[in-house]
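Next up is one chain by itself, shown in structure tokens, the form predicted alone.
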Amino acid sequence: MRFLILGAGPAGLTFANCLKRKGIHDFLLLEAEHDPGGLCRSIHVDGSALDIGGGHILDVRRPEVVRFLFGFMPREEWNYFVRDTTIHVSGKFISHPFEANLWQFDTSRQVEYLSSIARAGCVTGQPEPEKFTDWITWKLGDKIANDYMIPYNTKMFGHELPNLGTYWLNKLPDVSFEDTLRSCLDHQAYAKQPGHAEFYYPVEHGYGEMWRRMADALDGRILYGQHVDAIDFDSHTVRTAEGGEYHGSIIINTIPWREFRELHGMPETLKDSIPRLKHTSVQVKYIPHDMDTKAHWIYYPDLSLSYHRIFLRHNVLLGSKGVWTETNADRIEPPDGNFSYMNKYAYPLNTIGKPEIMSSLLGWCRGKDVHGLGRWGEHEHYNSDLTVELAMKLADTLA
């Protein structure tokens, strides 16, 4: 093949469909699962779709991406939403971002939080720390850190939390002390949402329907049940655990680098760096009960609860029922009869030193016409809309 694409998730499917639109048909996708979509796959549970990777949605902020995807699943098949997320702290539901909605507490609690923020390192001129756990207190003060951010992130990232850096924090809402104070005085949120403030979700299907249609458009150029576990960079050969052998002039890798048992021709220093790439595994569990709220997500920092987040299916997939929880694999509880699904690879972790590892790895691979793409190919916590944009750009570059 001219293009050999490893993985039929959003990155691989977008890249392949871009090739097809350019009139290029000399490509093949290899996918370990028996269905397309990767983390964005959906299945039917209790009469409606459930997204096995958690609550995945289509962000509106990249119009070119939205237009591209609507070419496979038209606009009339989507509902539009303004994001509603709440955080359950001290027995009270507070809107997200937390620090922009302290006014929803009583006055005495507001004063406690504001006093703590006023003493935070970013307010008093202290240098920004290197570790995420130190940054939390530096940015938000010790009270928000202890009541919300540290317990919530402990649940989400588990034992790897102390190893996270700060270079990725553009994904978090940026709320200044002045914005927080103004919010308390005016009783309204002043904050800039980094993403997902507005989104689309299918009217009748789960989010996985989008990627199934993209796979159908490829006219059978996907081989399922092929667990790629070896690349020979010299011969441009890819091998699978099932005994398959495939050749591509250009290889697009969208699967986790840790899944390769053999990387023939790669320098040992790069091979040795790959095990230092960390990720979390997350269980999604369906709960067949509706909740009396209009929220789409609820965050739970309470350490007595195993899960860290709930996605309210009945408020997004209208006409359905129930919710699903998301729980780090370190915290899952014994089966209780409800449907659950474990995602071995859920979130790439932004550990200290990761940017240097990936820069060296991807740079060397590009020199061999092997390109990392997407959440796992680049080991970045990309949402699907950004993944699609990057795949479109890479197809324009290489084709």
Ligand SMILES: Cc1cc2nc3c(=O)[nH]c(=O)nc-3n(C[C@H](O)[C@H](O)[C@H](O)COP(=O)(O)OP(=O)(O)OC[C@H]3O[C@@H](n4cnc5c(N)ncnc54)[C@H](O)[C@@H]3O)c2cc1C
Contents of the next structure:
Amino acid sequence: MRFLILGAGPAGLTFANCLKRKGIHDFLLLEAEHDPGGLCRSIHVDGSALDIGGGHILDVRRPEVVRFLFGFMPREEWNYFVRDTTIHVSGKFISHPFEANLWQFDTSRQVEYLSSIARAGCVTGQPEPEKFTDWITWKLGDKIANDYMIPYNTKMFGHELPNLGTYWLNKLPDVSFEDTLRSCLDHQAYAKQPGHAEFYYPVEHGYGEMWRRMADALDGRILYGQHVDAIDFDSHTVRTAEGGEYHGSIIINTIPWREFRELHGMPETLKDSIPRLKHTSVQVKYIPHDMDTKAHWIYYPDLSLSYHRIFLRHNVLLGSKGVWTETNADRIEPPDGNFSYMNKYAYPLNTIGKPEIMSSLLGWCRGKDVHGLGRWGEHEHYNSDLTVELAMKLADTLA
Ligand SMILES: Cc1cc2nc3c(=O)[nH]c(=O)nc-3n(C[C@H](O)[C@H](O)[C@H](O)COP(=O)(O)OP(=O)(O)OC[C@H]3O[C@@H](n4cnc5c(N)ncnc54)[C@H](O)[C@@H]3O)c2cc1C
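Structure of the form predicted in complex with the named molecule, given the form predicted alone:
Okay, now the whole complex, with that chain kicking things off.
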């Protein structure tokens, strides 16, 4: 093959479809599962689609990506939503973003939050800490940190929390004392949603339908049930646990680097760095009851609850019922008869040293015409819209 693509999630499927649109048909995808879509797959549970990789919505903010995706699943097959999400703190549901909606608490709590923001290290000129949890307190003040951000992140990242770096936190909004005070006085949020402010979700199917259609467009060029576990960088050969052997002049890797048992030809120092790439696993569990809220999803920092988020299927997939919970594998509870699915690879983690590992790994691999792409190939916390954009760009560069 001219292009051998490892993994048929959004990254692999987009790259392959871009090749096809350019008139290139000399490619093959190898996929471990028996269905396309990776973390964005959906299956049928209790009468409707359930996103087994957790609640997935399509952000509107990349028009070129949205146009590309609507080419497979037209606009009229999607519902449009303005985000309505909440955070459950101290027995109250506060609108997201939390720091912009503190006015929804009673006056005495607003005063506690405001004075804690006024004391925050970044406001009083303290040096920027290096540890994640210290940094959160420095940036947001101890009350937002202790009531929301630290317990929520403890639940999300489990035992890996102490290993996280701070280099990726610049995307957190600045919390200004003046803005927060103004929003408390005016009783309205001072800031917009930082992400997913407006989104699409399929009218009839789960998010997985999008990727199933993309796979259908590839006319059988995906081999399913093939667990890639070895690569030879000199001969450009990839082997699977099932005994398959495939050759590609250019290899696009979208699977986790830890999946390779053998990396023939790669310098030992790079091989040794791969186990230091960390991830979390997340269980999705269906609960067959509706909740009395209009929210699309709710965050739960409360440490006494195992899950960190509830996605309200009945408010997003209109006409369906039920909700699902999302829980870090460190915290799951014994089976209770409800449908559940464990995503072994859910979140790639921004641990200390990761940027240096990935920069060396990807740089060396590129020199061998092996290209890391997507959430796992680049080990970045990418959403699907960004993954699609990057796959489109890489296809433009390489083909
Ligand atoms: C809980 C959760 C919620 C999310 N919510 C959103 C959201 O609302 N909106 C959004 O846009 N994005 C969301 N994302 C992110 C989204 O899932 C990713 O951006 C997207 O799936 C990345 O696509 P990918 O192809 O890079 O990776 P993946 O989807 O993980 O695809 C990788 C593929 O490689 C295959 N594979 C793995 N190992 C092997 C192997 N050894 N051999 C062969 N194949 C293999 C996998 O089976 C999979 O098909 C969410 C992610 C999570 C975990």
